[in-house]
Structure formats: structure tokens, C-alpha cells
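For reference, the chain that follows is the form predicted on its own, supplied as C-alpha cells.
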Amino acid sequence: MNPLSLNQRTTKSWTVAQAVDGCVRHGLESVGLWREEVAEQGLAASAKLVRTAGLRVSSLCRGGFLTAAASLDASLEDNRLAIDEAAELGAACLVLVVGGLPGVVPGRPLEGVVSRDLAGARERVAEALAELAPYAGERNVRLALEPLHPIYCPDRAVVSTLGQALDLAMMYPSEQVGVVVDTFHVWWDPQVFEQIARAGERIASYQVCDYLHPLPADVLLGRGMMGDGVIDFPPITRAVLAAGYTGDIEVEIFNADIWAADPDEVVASMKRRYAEVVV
């Protein structure tokens, strides 16, 4: 088995079929979707593009966002939607961002009535997951939960350590609910390696790219190609690896000038990084 697989992100220009296409090309086996392309593309189009061409779908991203008091409810029908989505892909898990403090809007300044209770916000998304999780165990989903690097804390989730995704994993089977990996959200954890090992078979998610430094202005944009960064990439995947993990490994990039570029050279560079940085 090839574990290597392109998230959709990483070559954002490319539709639903052009990725499938692009990982059949370069001899990929694997893809990790977005919803909102698979929307485009239509759900059964894009499940039966990805079954016709013998891909696995190694996640789809991404529901989440359940910290928002106000609109509970809504975000609870939507991650719904989000998992019977995963399920008619045959998704290997649903990746979860699980959402900002109430009232503070990614990208943008604050405004308007602002939350700052971060532990009531993290009790929201403990709240919700309880909701989530049967429904998703019915379906044969995989809920996956991202803990993201602290400077997303405000605005896109309050989980922040692969240790905290755990404490709230755990309540659950590791069938229904496991975590993500991402060496970008990571790599600066003092404790990550014991909660990897930690993790074993709750790993659900192991996705790849590197931190940028300095970062840009927008810092959603500070993922790089492997080996642009930061980040010693062999321990974590070998960490990963002994925890038990026999799943794909996802290059996903948010990076401006990655997604000028011709995606069929990215993810030609994306294999050669592949081989040699990240294994």
C-alpha cells in the first residue's frame, strides 16, 4: 500500500475530479476531500469518481465549528449532514475543527459581542461531541478531532494539544471518535510524543506539511511545502508509526504561492519531499 495521499486543500484550484484524476496520474492511492468541493462536484458524482477510480477516501474535511451558543443547533444538523457525507464517501473519518470563541470571526477584527470563556466554550464542544458521536458510531464514521497550534485558539478551536483531543476522545469508543495528527499543529508540543504513544489506536489522521517561520501576515497561509520549514519530520512519523497507525499520510497546505503554482508540480514536489523529509 502506498499510505501517501493529497489532501484536496494542497492543490486548491483543482475540483473534485481533477484531484481524483491528479492522484490516479501520479499514482496515488489515496485523496482527503473537502466538503465544499464535493458539494460543487455533487455527493454521489464524487463517490462514484472515487470508486471508479479505486481511491480511498483518507478524510473529509471538515465539520466542527460547535462553540457558538447561539447557533448550536444549526451547527449541530450541519456536522450531521457532514457525517452522513462521510459515510456515503467511505471516509476514514471526518475530520472536526471544533471552533473559536463565540462571537470571534476568523480573518477578521473584533467585533460585536465577544466571548472570553475559553473553558465554557470547551464545555460546548464536550456537549456537542456527546450529541455527534452516537449518530456518527450509527453511520460506520469516524469523528476525527484536529487540536490546532495555539494561534488559532481565538478563532478556530479551543482544542489546542493533542493531549486535550484526547481527554475528550476518550469518552467515547475509538471507533466513534478519534484524533488528528498534524505535525504543523504539533510540532512544538513538549508533550507530543507521549501523547502520541498515548493516542495509539485513536489516531485517525496523520496529516503532513511544515511551519513556516516567520509566518505571513494571514497565518492560515503558514503551512509549507516538508523541508520549508521548521519541523524534524522522521520522529513524529515514526512516533505515529509505533503508536500502531497503519493509515494514509495527508500533505495538506494552505500557502498562497502553492496554490499559484501548477498543482501537477506540486504534487510531484509533494512526493519527493515525501520521500525524502517526512519517511
The other form holds:
2 protein chains.
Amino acid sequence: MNPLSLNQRTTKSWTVAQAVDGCVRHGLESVGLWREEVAEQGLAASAKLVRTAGLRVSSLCRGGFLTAAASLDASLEDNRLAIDEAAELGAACLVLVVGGLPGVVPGRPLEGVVSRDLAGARERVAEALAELAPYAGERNVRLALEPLHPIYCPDRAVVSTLGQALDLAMMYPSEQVGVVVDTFHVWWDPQVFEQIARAGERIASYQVCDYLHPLPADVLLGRGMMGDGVIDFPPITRAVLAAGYTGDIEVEIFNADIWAADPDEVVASMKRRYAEVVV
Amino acid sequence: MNPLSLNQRTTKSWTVAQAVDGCVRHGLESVGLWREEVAEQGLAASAKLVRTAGLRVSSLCRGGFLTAAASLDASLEDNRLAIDEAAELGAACLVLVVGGLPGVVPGRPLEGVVSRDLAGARERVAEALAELAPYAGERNVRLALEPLHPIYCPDRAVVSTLGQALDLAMMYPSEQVGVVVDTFHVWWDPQVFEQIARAGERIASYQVCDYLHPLPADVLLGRGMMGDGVIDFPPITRAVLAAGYTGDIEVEIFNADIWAADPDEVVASMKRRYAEVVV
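Given the form predicted on its own above, I would also like to look at the protein as it appears in the form predicted together with another copy of the chain.
Expanding to the full complex; the earlier chain stays at the top.
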């Protein structure tokens, strides 16, 4: 099995059909899909495309955004939809980006009512998970809690470390709630190797990309092709495999230059760099 | 005692003489000094200014940058000088920013030989501390290890969490090596309250400023006046005091707008916001 998977946001201009075709042409066996692109292609059509091509769906991105009490019902409903979609696609997991401080808009200046209650936001995540985990379990969908780099704590994820994600996940059966290990988000963590070992079979997804230095003005786009940043991948990859992870290794890059490049060249470059610096 | 202290970088255009004068005029009892400004004023002259004014020196910023094996001897020599300066100034501590990955230049694109050996860089810090702690102890200077927000891990500090800083500090007597709790760097940490309690008397400095959202393009300048960002200060302040900290509370802000403002207005604003949102 070739575990290298293309997360379709790495080739942002590609539709689901184009990403599936690209994976097949480049000899990949799996693809990570995004809900927005799946909706554009159509859910049933997307499911048929990946099945016909014989691809694994390494993840569906993404559910989450569970921290605002005011919109929690709507958010839970959307997450149940996302779980249904993941089930239909046969995705190995549904990635959850849990959300930031209520009222803080990603990338936008603070305005209006902004909550600074970080502990409260974290409690909302735990409560929402209690709603979603059984629903996912009934549909054989595995939720994958993704700790995000602390730079995203205000606006995208109040779950900031692998240890914290595991504390939440471990309240549920492993097949219901796992965690994402994403090199960009965890490389700096002094506890990363200890927590990867602790995670064991809880690792639902291993995502790789590099951490650029300096970060661009829009920090969301600070993800780079492996080898272009400061991360030493092999120790992390070895730790993830030693923990028992046997799933796909997904390359997920948000980067303006890579998005402007020819997607076929991006996939070729990704395969080369994966072999050179990741494993 | 009024614990509010002006870190002189908050009023960047002020010399040591001006900062000392400003503190006195605004009714402050302590000041945090920087080595560069002390050198410009003259070490003996700076020491005389603070003593004559009856101010405490809440910290001297900063030593550190200990991660590059190639320049370790020069760095250790410079840190010994910094310890001597802290002793002459009667500073409560010498803040150590330990340095990033060898070859990564703060704020500059990667070029030349860059190390990705994060574990190795962290070992260099531990080794350097073994050299510096006894030297500091002999001069009654307390080193204050500062964990920096993980965003600065590549270029400024491979010590990224309070827990990690404590693991290093606890190898030495408390009067030789303590830690800095800086709200900007630790507010997101799921373990922050547990680690502040664990720190106890190890807290050598408590620094406050806010975490702006979104961060500016130069992330070093993402520090804001308290109340302008996303940090909920009172729980952190209470935890630091409950841990037994009785020292000064230093306001250290790197921010282009604040640096462009009238320093007297900045100090007045700092006093107001301190009373409103920090304690």
C-alpha cells in the first residue's frame, strides 16, 4: 500500500473529479476531501467517483466550530450532516477544527461582542463532543479532533495541543473519537513524542506539511511544501508509525504560491518531497 | 507597594534617564530595563539613576540565545556580562530568551545552513544553563527563563511552554533560576494554571500585555495594550499571586502604534488599563 494521500486543498483549484483523476494519474491510492468541494460536485457523485477510481478517502475536512453557545444547535446540526457525508464517502475520519473564542472572526479585526472566556469555550467543545460522538459511532464514522497551532487559538481552535485533544478523545471509544497529528501544528510541542506514544491507536489521521519561516502576513497560509520550512519530519513520522498508525499520510498545504502553481506539478513535487524528507 | 512596573521597551523612544524620570512622574516604583539602552546610558550611570530615584529594577532584558553550538562560547561570555550588569543594577532577575533553531534569523527568510534539530537545540539550552546558573548564583543574580509563544520557536526560543521552562529551571536552586510568566506567551496553554501552581516561588517575573488578533505581519509586534486583545487577565494574575509571587508586574509591549505614541500618554494608558483589566 502507498500511504501518500493528496488532501485536495493542496491543489485548491481542482474539483473532486479533477482531484480523483489527478490521484489516479499520479499513482496515488487515497485522497482527502473537503466538504465545500464535495457539495459542489454533489455528495453521491463524489462518492461514486472515488469508488469507481478505487481510491481510499483518507479524511473529510471538516466539521467543528463548536465553541459558540449561541449558535451551538445550528453547529451541531451541521456537524451531523458532515458525519452523514463522511459515512457516505466512506472517509476514514471526519476532521474537527473545534473553533476559537466566540465572536472572534478568523483573520478579521476584533469587533462587536468578543468572548475572552477560553476555559468556557473549551468546555463547550467537550459538551458538543458528547452530542456528536454517539451519532458518529452509530454511523461508523470516526471523529478526528485536530489540535491547531496556538497561533490559531483566538479564531480557529481552542484545542491547541495533542495532549489536550487526547484528554477529550479518551472519554469515548477509540473508534468514535481519534486525533489528528498534523506536523505544522505540533512540531514545536515539547511533549509531542510523549503524546504521540500516548495516542497510540487514537491517531486517526497523520497530516504533513512544513512550517514556513517567517510566516506570511495571513498566517493561515504559512503551510509549506515539505522541505521548505523548519520541520524535521522523520522523527515525527517514525513516532506516528511506532504508535501503531497504519493509515494514510495526507499532504495538506495552504499556500498562495502553491495554489497558483500547476496542480500536476504540485502533486509531482509532493511525491518527490515526501520520499526525500518525510519518511 | 505598587507592583506595576514599566518595561522600558513599552516606551521605546525613552532612554534609561527618561524612563526613570517617567516612572517617578507617574508614581511608579519599578522599571524593567534593556541592556541596549543601559549600554547607551552607561551601566554605572543607569545604576545610579535608578538608585537615586528609589526605583526597583524589576528585570533586565535580556540574555540568552544559547542554541548555536558554533557561537556558544561567545554567547556564554555575553551572558556572563549580562549577569554582571544585572548584579550592578540590582535587577530582580535577568530574563533569558533562549534562542531558536541555529541558523534561523529572526524575521528573515531561511537561507544558508539552517538546523532543524529542535531536540538538539533544546539540549544546548540545558548545557548552557549548567554553565550560567552557578555564575549567576555567585553574583546573587536570578536567571529568569522565558518560555515564548510557539510562533517564535523557529527563530527566538525553543523553550515554548511554562512546563518546559520549569523542567529546566528545577535542576537549579530557585534563587539561581526562575521562570517568566508572560501573558502573551502562555495564555493559550491548556496547562497554564497547573504549571503556574507548580512554579510557585520559581516565578521570577510576571509580565503582562495583550495578544492582538489578527497578529500584524511582523508577529514580534503582536503585543497589545491590555484590553486590546483576547486575553482574560484576572484568572492568570490570580493564579500567579496564589502561587506566591510577590514581585512586580511588568508591562512589556512591542507595538508599532504604541511606539509611535507620546510615551507619557502610553504610561497613563498603561496605568488605567492595568487597574481596569489586569488585577
